[in-house]
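A single chain, nothing else alongside it, follows as structure tokens in the form predicted alone.
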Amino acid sequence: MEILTNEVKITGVKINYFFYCKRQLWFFTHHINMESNSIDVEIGKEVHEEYFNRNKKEIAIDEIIAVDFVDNNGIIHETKKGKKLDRGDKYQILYYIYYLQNKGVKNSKAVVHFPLYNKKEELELQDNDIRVLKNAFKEITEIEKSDKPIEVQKMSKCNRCSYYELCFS
């Protein structure tokens, strides 16, 4: 499996950052982590802690992925504080499925819970998703090996980003 033989370890967080903001990915891969100062991240942790409190949580696998929990049928369960998945969240979870399939786990499904909105969404890994992920692996490797972050690109989501000060001060 190519994600295990690359010089660069592709983690679930890197997949999420890649789809959210490539500049944020560069900061993160160069050990500049601003997430500890983020109120959004703190709220997400609290929602995660409150929900599924009887289930085993945070199953770390190979220091590559960390799923919230896996049920008796092998289905991955993730919890999100928002009311819908953004592209980064979606591909991070699809990457979990892909990673586990490549480790021999036959699960091909995940359920994402949005407890604050009392809804859930199912995800299944499709062939097109695998192509998207493989392209992301190549770009993530290039970004991580780069000496400089990519140029700032102002987006509406920048105002809520924990890296805002690094980009715009």
Second form
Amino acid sequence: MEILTNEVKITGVKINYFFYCKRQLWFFTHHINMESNSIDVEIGKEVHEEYFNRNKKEIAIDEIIAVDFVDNNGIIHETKKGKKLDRGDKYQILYYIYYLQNKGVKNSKAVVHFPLYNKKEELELQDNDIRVLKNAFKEITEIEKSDKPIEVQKMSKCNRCSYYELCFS
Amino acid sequence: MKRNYYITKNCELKRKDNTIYLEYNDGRKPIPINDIESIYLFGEITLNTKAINFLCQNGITVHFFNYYGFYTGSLYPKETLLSGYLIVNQVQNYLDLDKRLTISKELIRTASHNILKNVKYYKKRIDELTDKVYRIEKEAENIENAKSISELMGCEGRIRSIYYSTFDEIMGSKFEFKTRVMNPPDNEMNALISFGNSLCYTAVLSEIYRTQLNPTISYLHEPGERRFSLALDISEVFKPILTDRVLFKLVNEKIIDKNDFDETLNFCYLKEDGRRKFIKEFDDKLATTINYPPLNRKVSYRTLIRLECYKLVKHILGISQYKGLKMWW
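Having seen the form predicted alone, please provide the structure of the form predicted together with its partner chain.
Every component of the complex follows; first up is the chain already shown.
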């Protein structure tokens, strides 16, 4: 499988960061991680632990992806503390589906739960998504190998980012 | 925001379930683990491995002070934020003298800017300081020409000694100071400076722990010599901002007086009450917020220390040049 033989390991989090912010991805792939300072991340972890505690949780596969849990039908279940998926979250989960399909799991799809908003959303992998993902693999590898991150660009989402203080100090 | 806990009374520090308890002779006090930033132990405190393990698991640094209030060491939990890439670059910036000088010069430039800011503030009221401001400014010019770390350190030493010579004037000779003496301090003022600087050092160390920086690899001070020397480096920037300003207030507003020192030991040590007053002012200072334009937010003085670490990280990685925190307020 192509993504496994890649010299740069593409993990789910990297996919997420790639779509969220390429500067953050560079920091993350160089192990400058800011999330331990983030209250949002702490809340996310609590939500995660609070729900579905009867099911087996956090299944790590090949140290590449970590899904919240997979049910008997091979469907991936994820929990999110917010009320919708951003592009990074969406592709992170689509990548899980892609990864499992490549491992031979048939009919895999994902259900995302938003327990704080009492709703859920289903995700299926389309051909177009595969093209987007494959392109991301290539770019992630390049970002990881480069010796500097891209220049800082102020965007509205920066204010909520756990890397904000690092980028703008 | 998490808080620093300063424990000055004798007690037992225990873990019960997932909470830390302070057990005194006459009762106990719980402290929620998620509320702790760092712990400072001043009294005679008993703690067992169960408590130590629990604190370490939660990444809480514990700073120890002896009977006389001297800093003796820290419990520095296992590093969880590790970046081999950053450490390699941190070392590389040390090995290359030009790179090492670049960082060291900016540290001293920033420290002397902050020192001058303090003296100039009092110059408005005290004419005698005009000459000393001039002398510090003159000495600071040598920073740029320094070709070696020892030259730079010499320059820093001279600035500091002129600076300390202003203390008697700034604080109206309430306590006589003369010259800076450490280990052990020889009078009240030296005792206050030593105590304040150790609080500053530990505050910086706690913040370094929250970053990927390795605390033993430093630039101005020699790395890893007895201490976490990167904390000494960064402290240079913050001593005038934190320690000295707190000190001026404590003395000038007569919050601390002769009775706060242990007379039997030549006034060289702060008594428990004196320490408590100092700690209170210092901690209030750390929690005070100011508007920080680059972030377009209000940040606490403690966050300013963290931001200083981030700027160093970016400099070390070649992302952006380190510019020290020069007081503008």
